[in-house]
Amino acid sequence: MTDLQELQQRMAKAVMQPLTAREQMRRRNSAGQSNATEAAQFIRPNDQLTSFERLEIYNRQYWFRLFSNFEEDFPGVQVVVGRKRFQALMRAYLEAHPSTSFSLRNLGSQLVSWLDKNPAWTEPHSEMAIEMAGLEWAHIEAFDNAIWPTLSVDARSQINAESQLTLQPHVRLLEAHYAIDDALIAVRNESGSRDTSSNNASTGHVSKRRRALREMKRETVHIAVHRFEDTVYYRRLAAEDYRLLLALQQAVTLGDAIDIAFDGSLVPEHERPAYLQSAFAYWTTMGWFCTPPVDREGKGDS
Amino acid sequence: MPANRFNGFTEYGVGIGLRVPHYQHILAKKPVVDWFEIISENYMVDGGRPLTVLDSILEQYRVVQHGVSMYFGSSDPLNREHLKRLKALVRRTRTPWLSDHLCWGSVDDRYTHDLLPMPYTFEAARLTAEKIRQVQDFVEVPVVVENVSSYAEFHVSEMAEWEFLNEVVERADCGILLDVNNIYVSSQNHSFDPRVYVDAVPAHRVAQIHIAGHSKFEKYILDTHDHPVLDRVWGLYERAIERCGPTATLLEWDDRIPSFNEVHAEALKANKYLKAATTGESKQGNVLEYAR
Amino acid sequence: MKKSMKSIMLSAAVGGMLGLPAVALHAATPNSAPNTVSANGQYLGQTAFTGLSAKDKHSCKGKNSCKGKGGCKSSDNGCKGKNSCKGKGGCATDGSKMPG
């Protein structure tokens, strides 16, 4: 190990630990030794700041960067389990999972995996909490994941019981027990005008929003969180299309797909033709099927 | 001395930063820009707004990419999926330059995505140099590096910052993107005379200026990007155009920002100096203010 | 299912990518309106189509900021612009003061 990777690892250590609860340097690392101790060995005071008042700088820079980007990044699962609560499920989500990637775009990543294996953070709203985080984190990935070329006509017209049809990437698919959809617009609704009420007005309308997020009722939903002309939107689907998309999107045949939608379906089997040729004309109209790249050079592209 | 190896043989003028509130203004009503500049990471994304976005600014604009996260200074070995996407977007934008800074923020693949400072050692320069080299080798544009604010200083520095930059760029044969921002608030928060560091840089590789705002605490400085450039920083603005000569002028406003007329008209206060320096006008007097 | 049904959904499903019209596929219903389905996601019958739907909730409203070529009034995620060079703290506890 080099000097220098030696030195950096040292101090992201120290700059990537947790911060009190009052947002200052711990007095005492991880390991029970002195962080004062600790900078002093590798920083430098000054006639200001001793060692550890400059670590402790980069310290809150650190999670000051992080908080803001994870609370911008999931406001709906803040109303859910209320703000104080959320502080905490973020600096323990962000301590298990600190960034590994070049762009805080990813950051909240791993937060429904996370979740879903620490119930404790969310409960009693757990199961809305994470079906919220899975709605947050489709939302980031529909708005900038690619899109690919659509099938082509010559494409479309090859395909048969045992095909294997793409979805756009920036199609996300996700079943809830609640109308997340419906209150994390009204959530992103209230953020935005808040920007110019008063704080005061402001924390009414949150407390308000939780009580009526919390007090929803049960109901299966499916939705498809899709980007058109750049703007995301969340559609409901029924459950038969939800079934058919998402076996489609995991790679299950075209033939088998079809057999999964309509498994314990309500959909009269004689409508069944016309409700699955309803539903590829629209799906296809708004270009959902696709060539993946790895087949663009071998496939003519549409 | 301003169109130089090191931005591309490009005389760009005075720009601003490209941020999202500005967004809608820009493509409405078409401003008259020398140049923007882009955070290169907030367009390294497959496709969605910010592609669509940088697309019809590239019709009428020149960009320029400036990048926060190489960590050229990271004992880590560069991420070749960051390589990737960063040569897609140079590719896409044609900036005649890229800047990143000369720091370190990752380490075992876990990032701080802060600008963290570097150990002034002769093993730091030359690892970083190298680094310079691989990506300028890959992404093929001119890399120019950014020095940073500073709040913390290592025991184990051999040298004054601005000597660990002559001595990474001369390594590296890279060019320096000048933040006399960032001069500033290192010389505050470190007791060093900001106008040494500026005489002290070699002119001829600088590619690109940056100025900025700054807040003050009661112990430190901190560059936060959220305010006018301050007296002191024009200062030592002038007094970097005096020794490069006209060059390439990017405003950072990245907190609190306020309308882009309001930004624009900020970053347009180069002007005086630029034309100064192209006239032979000499504003000394300015010049000398460096007080703490 | 029998296999003569499947086979007709089957046909329908590629009819409806190719955009042929229903009566091509010897469907029970011939048109190929899209389908209508309530909040809680049952299936309701068909309806005119027209692209987008009042079914395509517009996630995002209110702020100005992400205003763009898109036309999303909106607070999308990653609109932002997250990754910057500023710095970040220094918050009033610390005795902080603006710029003098």
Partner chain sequence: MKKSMKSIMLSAAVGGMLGLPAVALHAATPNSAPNTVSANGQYLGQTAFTGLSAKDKHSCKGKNSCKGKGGCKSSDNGCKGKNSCKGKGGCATDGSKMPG
Contents of the next structure:
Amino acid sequence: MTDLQELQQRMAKAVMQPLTAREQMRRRNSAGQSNATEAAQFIRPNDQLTSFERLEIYNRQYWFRLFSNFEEDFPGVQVVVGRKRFQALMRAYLEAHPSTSFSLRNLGSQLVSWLDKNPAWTEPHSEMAIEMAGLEWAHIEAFDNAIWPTLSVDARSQINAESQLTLQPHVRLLEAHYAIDDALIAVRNESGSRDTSSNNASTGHVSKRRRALREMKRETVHIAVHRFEDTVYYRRLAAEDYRLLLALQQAVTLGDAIDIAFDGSLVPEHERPAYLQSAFAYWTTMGWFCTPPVDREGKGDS
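May I ask for the structure of the form predicted alone now, the form predicted together with the partner chain having been displayed?
Below: the lone chain, stripped of partners and molecules.
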């Protein structure tokens, strides 16, 4: 390891240390060593700031950037649990799952599983918070994930019961027990006018939105989150559509997927061909079915 690499690692380790509850740099690191002593090893003081104070600037900037990004990614979760509780939840999560990538895109990738294992941060609204986090992460994936070539006319003409259809990587399928899609759209529409400073009008509006979310009646909803012309959309699905698409996403053959979709369905059997024709026409028009890239060995890229 070169001297430069060692310096970079020491700097990164110091900068990525969690802040105190007052959003200041800790006086000692996780090993119990003085951060002031460590800072003096590789940062010179100036006529206004000590080595520790100069290091603290980078430490705080790093964490404030994470906090800002996380808040932008999960405004719905913040409304469900409340701002003060969300701040504590956010810090606990980021300490448990610090950024490990050059991109902050993946910052919330473990949030759903973390919330599921740590319900104390969201009780008594844990189910709603977890489902909202799932929708918000699906939004990120739908915005960023790849778009593969859509099925050609020839490929569509050869589809049969044994076919395995591939959904676009940006199509995400969710089942929830609240109308979280409508709620998140409302939250995002309001976020552009909401001032995060002390604003009585906006604070009251957020409080009303939080009460409305928490008072939502339970209902089973199925949602497809997808991208079309660089915009993310939420589309409600019938239970049959959801089961069929989910089965296809799990590499089930088309014939078996159709059987899964209509198992216990109230759609009369004589109406099912027309139902499927209409559904597949829409999904094809939106380009949801695609051809995966082929690797050097001739296998589709999963």
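Take the two forms, superpose them, and find the largest set of C-alpha atoms that agree within 1.5 Å; that set is the rigid core. Positions refer to the first chain, counted from 1. Because the structure is a prediction, the values reported are computed rather than measured.
- Core-superposed comparison between the two forms: CA of residue 234 displaced by less than 2 Å.
- Core-superposed comparison between the two forms: the Cα of residue 58 travels 2 Å or more.
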